[in-house]
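Let's start with one chain on its own, the form predicted alone, as structure tokens.
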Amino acid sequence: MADTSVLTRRHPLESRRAALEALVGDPAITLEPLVSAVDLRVDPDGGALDALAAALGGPLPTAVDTWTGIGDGEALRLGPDEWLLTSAGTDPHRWEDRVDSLAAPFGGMAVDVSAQRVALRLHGAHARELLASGCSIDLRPGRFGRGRCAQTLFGQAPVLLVAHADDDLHLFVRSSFSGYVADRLVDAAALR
């Protein structure tokens, strides 16, 4: 009898990988590997940020809608007391426990949200133009440059945009909307 106690992580956009890879030219759209993600809620003035930064391998951003690198991932400041922490190589359950144990003495908490979102990478000189086809925020590099992130809509889907460089943007989307977003990006790229 097969062991059903362990679920296999599969990328929700695996069925669309071929369509994304078939796009040639600029911009290119690629699926990012699945990462561990923890939603952290803690008072930024309560002293927790220094303890968390030391333990996580980098500072947490102090301004909303910005991100910093931490260890093998990123810390994205989503709101006054909320961060999304990502890690490429950490077991999500152990990481959640670790972050939660660091935040708890300061009245904070951490929740594993690894299965909540997937990421697409748009890179090339026309990546911002492609995103602008379905997004209403100002994506010009002077307004949305490296180190910035924003929660917005792409079409009708809520997304989280992360600027890594002028020609390198990551788009986090909830798994349930990921097919819609991937299809819309492929259609918009085909019209270029």
Given for the second form:
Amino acid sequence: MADTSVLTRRHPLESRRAALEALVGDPAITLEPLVSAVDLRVDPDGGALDALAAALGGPLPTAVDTWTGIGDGEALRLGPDEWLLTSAGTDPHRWEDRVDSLAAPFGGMAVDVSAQRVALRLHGAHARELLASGCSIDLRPGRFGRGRCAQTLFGQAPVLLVAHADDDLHLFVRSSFSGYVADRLVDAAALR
Amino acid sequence: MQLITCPWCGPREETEFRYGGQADLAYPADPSALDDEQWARFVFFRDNPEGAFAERWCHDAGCRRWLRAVRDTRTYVFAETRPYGRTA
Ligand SMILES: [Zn+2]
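Switch over from the form predicted alone to the form predicted together with its partner chain, please.
Every chain and every other molecule in the complex is listed next, the one we just looked at coming first.
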């Protein structure tokens, strides 16, 4: 097996870090640390959610497009039988093994998708306004408050929006689209 | 822009969806019994009603699930959307 210890992980948006940090005013846009993530597919009616909640340290979201905190990560419900489960402190392969072995008795499965997405954080009173420059969904706090999430488009790129607070939103985006999204956010912020 | 109500995600812009053609096409019960013309009719021929049309749409940019919609081909108004394969 190849020696991977000499390889250092580089954030896909490393080249945009300076431009994001140079933004002045509201909102601040920062790169979130990379996390381990699995895509979980399981029947929600077969008891799997209770078993996973007990093992992972928090309830899984029962409604589509909502999220909950679990242990040192998040559980985001992406569809009727699909969740994205993240963990900040677990090695990606261990995270996949753990969730997969919990889901397997219920006919479910988990796949490591840690390398799929990166996350940006928009923090400030104008965070929603800035996102609305490229998103068509209703982002008002009353309709998209803490606990909500949504897969939608930002400009041309598919993104996963996560509401942490009225002034704190996280945006997951596929690594290969992340440069486009970061550039578009920087442009939109400059036009404000 | 036209909004389509995803049964899982709620109202979303049409650009988030992919069109999947006519809904409820039954696969031939005895495929080997079909001749070429019958196969061509199954594969290529579709209804083209003026008015209500049941069709498939996939919410590509959202939950990625297929849904069954009834759309009026004259007005483009969606009368209903529901998860595919469900009757209610
Ligand atoms: Zn949807």
